[in-house]
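Next up: a single chain in structure tokens, the form predicted alone.
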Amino acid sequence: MSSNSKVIKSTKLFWNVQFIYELVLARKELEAFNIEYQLNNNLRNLEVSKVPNADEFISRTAYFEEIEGIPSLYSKITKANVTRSLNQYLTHWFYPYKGKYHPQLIRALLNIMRIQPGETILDSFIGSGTTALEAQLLGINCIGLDISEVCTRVTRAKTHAFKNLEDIENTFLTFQNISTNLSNSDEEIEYIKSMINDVQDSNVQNFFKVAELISHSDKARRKKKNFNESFLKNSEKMLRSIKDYEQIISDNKLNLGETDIKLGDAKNLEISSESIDGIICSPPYSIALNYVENDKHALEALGYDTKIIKEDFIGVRGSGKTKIDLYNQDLILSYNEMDRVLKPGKLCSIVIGNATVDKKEVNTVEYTIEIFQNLGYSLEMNVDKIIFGLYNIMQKENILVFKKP
């Protein structure tokens, strides 16, 4: 036992840990830190002993609110929440992206995979940027890419905007002074968009572009009629979140990981072979959830013709059996690229589920396991996870962890 080791009588799980898969991941997290433990009768408090590095565990844990009365860093971070939803703390809430996974899950997987600060992980389906933000908070570098510019813009705003806090504050005041005197005509909406495009700094411009995209979503999904009012409210709320992020960094002296967010194709990664220390991703459920149609309002606001770009999205092109065949072919190409860039002996986590199309289940989980085993990987973990919010198309997904030989 090292000099930093000590006996801890008990740990306390977060109050909102309520599903079996979360308890499984919490126990896996303890095991990843070589912590000996036993469950008590209520399953929420664990009796713990032999902690090789208690300080590291307190700073990294995802599922434990406190350790012998000492609050975990995660318990402090999650309090920085400007929304009414759980686990939308800091910048996680930016843009209402459907089908995203839980930030607590990603933080736990980074621990379970034993990814260390300074190492680099890949998420080749970055989506709303959950992996990138959680890695950044833990000092882990992240390469993230997506075929959708909506995703790359949102992820960059989540992970880069705090660096330009003062410039964003000043630019917001300019927008506030001008927007309050505007009506809600289409011409003046275009005027706001042109003002955003005129912002010189790319990070500052992207921050307000994402606020604009959220406002398009408000108009399309929530039927909010006043675009300018929505834009100002979203900008102000986002600004509060990046102020919270800057404060969390300062108060806790965090050494953040670097994020490299790219617009790109998971089937053709522009990344050197055997250069990645770990992979966490969730391939698109496009055969169950049409991401192009779902984000049509935002993609069109960025100047895309959704009828054309849908041919680039995995699982969207084709119809019927052809659609499923193309989806499976694209998965193989994506998985082969993951295999190429991952270092030998490292881990790859895939969060994926079986969809039902035309009343027939598409066995994507089993297909994924088969592909990786054919590549020589061993299946280290397979955990069932309940899904909510995908219109009952999918009831569960699986958390798969593979090890490269």
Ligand SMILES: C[S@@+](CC[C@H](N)C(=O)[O-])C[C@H]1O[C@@H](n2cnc3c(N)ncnc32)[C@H](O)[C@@H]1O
The other form holds:
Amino acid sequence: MSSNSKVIKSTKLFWNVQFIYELVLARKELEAFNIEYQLNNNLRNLEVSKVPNADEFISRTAYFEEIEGIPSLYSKITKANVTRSLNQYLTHWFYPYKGKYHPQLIRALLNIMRIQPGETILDSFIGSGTTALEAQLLGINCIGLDISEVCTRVTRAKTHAFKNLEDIENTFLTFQNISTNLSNSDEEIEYIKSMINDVQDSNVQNFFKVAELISHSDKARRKKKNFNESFLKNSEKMLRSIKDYEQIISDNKLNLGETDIKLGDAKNLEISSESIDGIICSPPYSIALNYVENDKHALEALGYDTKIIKEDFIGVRGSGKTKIDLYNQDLILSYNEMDRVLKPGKLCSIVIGNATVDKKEVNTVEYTIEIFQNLGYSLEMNVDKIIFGLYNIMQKENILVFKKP
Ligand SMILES: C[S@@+](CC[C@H](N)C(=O)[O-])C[C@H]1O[C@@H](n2cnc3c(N)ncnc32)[C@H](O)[C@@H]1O
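Could you output the structure for the form predicted in complex with the ligand, given that the previous block was the form predicted alone?
Every component of the complex follows; first up is the chain already shown.
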């Protein structure tokens, strides 16, 4: 037993831990920290008998709100939230991205996979940056890649903007003087765009670019007419979140991980072989979600022709049977790349589901397991997880963890 080993009895799960998969992961989290426990008749009550390193567990756990009355670090972090949505704390809410991870799941996976501070993980489909932010909070380095510039910009704003807090505050003050007398939305959009382009520091500029992209989304999805008003509101709310982040870092003396966010193709990684300590990713869901259509307004605002860029996105090329064949081919290429960059003996987690097309289920989960097993990997974990909001196409996904030989 280590010096701070304690005999602990009571634990309290977060109240939002309600699904079977969450209870399974909470138990796996305890096991990852070599904690002995008993599940009593009230399934929410995990009686813990021995905790070899209580301080480490309190600072890392994703599913426990309290351990012997001591609040976990995560319970403090999740309170820093400017939104009404429970899992959109700190900067997680930046940009209304569809189909993102639940951050708590990623924190738990980093624990279950026993990734240590200072190690480097990869998410080659970084999307809105959930993996990058959760790794950063645990002191774990993250390389995050996406084919979409909307995603790399949003992820960078979530994980880098707090470093330039003062500059961002000052720039915001000058932006507040933007004329509200511009006569139409197009004029406003062009004016804001040119003001952002004039910002010298790339980190500060990117922060406001993301506020602009959120406003494009407000305009397209929520039919908000006043672009200038929306831009200033978004910037102000984002600013509050990066202040919160700064506060959480200093109050809890967090040593953050480094994040390296790049535009790139998961099928062709510019990363050295056997250099990565762990992989967590969720490849695009074939036909279930069209990431080009979802972010069309933001991609166009960045100057992309979506008809051209579509060809680089996995899962949206072709139609009918060809679409599924192309998707399967692209998945193999990206899995091969993950295999190349992962160190031997390390873990790779893929979160993926089977979509239903023309009333037929496409067996992407089984296909993924087969590919990894053919590469010599063992399947260490396979947990079913419910999905909301895609009922007619996909009801559940699987959390898979493979181990490289
Ligand atoms: C399921 S989403 C990932 C969501 C992410 N886990 C999150 O929490 O936001 C899949 C992502 O894969 C990206 N993608 C599609 N084709 C790609 C490719 N060839 N290389 C890298 N990323 C790609 C899409 O842009 C999308 O952001």
